[in-house]
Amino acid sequence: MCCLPVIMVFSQSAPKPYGPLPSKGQLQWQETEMYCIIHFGPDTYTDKEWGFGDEDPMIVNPTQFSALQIVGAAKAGGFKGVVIVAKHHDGFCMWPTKTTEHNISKSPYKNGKGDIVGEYRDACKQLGMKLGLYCSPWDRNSPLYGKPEYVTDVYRKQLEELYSNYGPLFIVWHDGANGGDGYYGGTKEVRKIDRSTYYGWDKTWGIARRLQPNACIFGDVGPDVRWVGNEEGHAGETSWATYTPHAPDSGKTPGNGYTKDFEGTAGHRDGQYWMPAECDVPFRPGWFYHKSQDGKAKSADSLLNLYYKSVGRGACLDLGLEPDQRGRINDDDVSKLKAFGDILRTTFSHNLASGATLKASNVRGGNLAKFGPAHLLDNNRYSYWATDDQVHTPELVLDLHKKTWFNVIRLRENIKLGQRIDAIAIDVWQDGKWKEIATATSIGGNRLIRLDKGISTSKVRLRITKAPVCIALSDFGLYKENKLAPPVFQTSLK
């Protein structure tokens, strides 16, 4: 009796998702990559960072306010959205709210008919920018702060107004500054609250879920986007999109947005929730405009370094912009933003791997059309190269057909299937053999590897060195920072 050949049959179906998965809003947030949070209000005129709550609305009188100029400056910088500080801790509302007299309608701006938040909304629509809102839960002006009535009759009603009238929103933003000394209607006292319970987060965040279902909710630890743990604009070199909050201050179960022990910079490989990091940092030294800080905005090169350490590590970069007392971004700041945006546009306008021949050590089910490596070079962020279930550490070779100089490598996973890859290595063909030039961890929605020195080679190899499941890689790009001259940075790796 002769032996029959053994026929291996591999799966033609998509890989099973791994771990927590992003929502539609979180996917849209990831695609945004960079946005600006804009602080403008009474503090702009008092030269403070935190107002006490007793500021006279009459001081808020921008003579040349232009939401188009402000949002346009962000767009020129390559940012895709803005988060407007509709109310800071001083309690002054930048829209004509019905919840308090402490608002823009009591200022001289447009004879009390102004609506700063509305002007930002209109500018975003005109310029094709995403809009987010921040309404501080702490209110140093309100006489009701610290009482239940503040939450039910003031704060939540403010959120209702904002989320109903100024959408669509891509993010609603919250920070951790809550309680302390304040004006509080003239009492001028210290009021402390338990920030984990006072605001009734389930009901409060439920307003956003109901009125802006595709908006991510940002807080210290989520629930949708976590704070990275610093205001320096960078994530950890390893930064997982998943996270498990520790028990919060009140001792209740995780998920209410605040925690004693914070590990947001790196996240958790086996985190319970999909909760990627936002990296926030002011453009100038302060979050609000101060004339003494004119000329001190970060340079284009500084912003570029932050870009690689935030967006390049799977997070989003949130840069603070500071309009001046006129209601405009300072000319020097505008120039630096545009210079930064120009670098990004020229660097990432062309994938140098386009036209390469790709050879993978394994393709799921042998189905090149559905799971082949050619998907790495298309413009679809969610088409992908996948391997068979038992293949966790495949290799891929890009034959560029000619010597090509680059100094940036981009990798992305199809995060609709989870964060699947722990670690990778990159090799180049030099002197008749492969030489390792870079390694990286936690690929996720975006991983940028910026080489210390550029490299010229005709072949590049990607090795997946660690993964708990089969891979689903969606992007492999090679790029050149055009502000760098190849002869200066070229190396043979000898």
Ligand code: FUL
Given for the second form:
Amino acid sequence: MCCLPVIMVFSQSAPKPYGPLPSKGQLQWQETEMYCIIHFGPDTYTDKEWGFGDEDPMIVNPTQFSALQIVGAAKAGGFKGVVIVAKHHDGFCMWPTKTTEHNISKSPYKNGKGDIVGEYRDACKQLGMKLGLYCSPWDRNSPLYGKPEYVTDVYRKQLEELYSNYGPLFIVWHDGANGGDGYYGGTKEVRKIDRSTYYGWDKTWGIARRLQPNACIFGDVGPDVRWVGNEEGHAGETSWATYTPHAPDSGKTPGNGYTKDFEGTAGHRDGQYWMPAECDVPFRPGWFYHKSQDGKAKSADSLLNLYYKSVGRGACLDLGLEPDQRGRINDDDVSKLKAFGDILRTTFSHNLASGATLKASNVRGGNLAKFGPAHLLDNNRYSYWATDDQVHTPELVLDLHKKTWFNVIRLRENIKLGQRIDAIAIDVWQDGKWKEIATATSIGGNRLIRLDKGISTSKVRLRITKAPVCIALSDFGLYKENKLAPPVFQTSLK
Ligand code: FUL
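One more: the block was the form predicted alone; return the form predicted in complex with the ligand.
Let us now look at the entire complex, which starts with that chain.
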């Protein structure tokens, strides 16, 4: 028998994933960060937000409809995708569906040969934008609404048509609004349903899983992306990507999530599922176009505020755009979107930390090439600085070599390994000592810290102050927010 020398073994393998993990579709959704939901249909012509279902298809007559102009305006705003409302609560289908006569083929648009959803699909392809679809479960036109046949013969068939003919989709959007009064084939009555059981969600969601396997399913309660709990466009200051929907009236038992104590704004640190939040908010006061709201679209500055409170808190921002009766986004709205996009592009195009020398208190297995802090600056969400298993609260010093002014800090975890970090603090070197300037919780796929006032310093320190496991941080950025004057509007798309 011989004795082997005792060797300190440092881990060279990747950290073990922590908690629930995102699917491929959820990773792609996270990278999308911002998209626009577009409401256009009978309500655009009746000045309503929720059509009753008795609208005459003849009113839908956009004489200058341009999906390219609409999707182009979103793109100029820095948005990477659009979600098209293919059918709103009024039941009018914007594509030539076989499931109901109440659709675009009965309108004067293109003499009944139009397909608005198809035009959006083509525009997205041309402009390199992602496409998602919204098809309202509640249908105030269908005589069958409230009966099981509506779900099996109408709603699910509509989803099948949409998911088969208009992909690839990055998200499918299921509205929470449900039941109530409506036209319902002329009966004009109140039809109530139990929204947690009526739509047979498992089977209904199964259609998306089968036909669009990479699409995330959005709903009040997920299953892939949860509603944030408000329509104001912001997540909680702390917003975990993980979440456990609770059963109705059962306190804290996991269930289908249709419960009064909705906790989507903050999520749950120890949530059972990876189910990050989407923050939806209309650009103007309403989701549909109303002439009386011309000039009332949010300014570039307020969009920027919302960006920090949604995307900056690990959620995605879903901004409602409202094409007018011509079928175009109004010029004032277009120029505000463009001004917002310009601020984002100029602010985030240059990471002021890129030339810094980095010194980490610990690197996993001492393996700088694989797990070193240089990965924080390579602009890759999935390469990362990791620590040894037992090191949960490391520090990192960035020497910027010269005084540098910044007012935004960006942190990202490699979420393929889960959400690992609870809390961090940032210090700057001032007057010969470290001074704490910011703290944050719930880092996840993206965390932006916007300082009240910018700061000038030559050294920055990041402290991970709480984590249940070793860290896997992929990104560290310092930025100078660049607010440009709104540009003069120019039409470049037909
Ligand atoms: C809500 C709907 O009731 C609104 O009309 C709008 O479509 C919004 C995006 O979702 O629940």
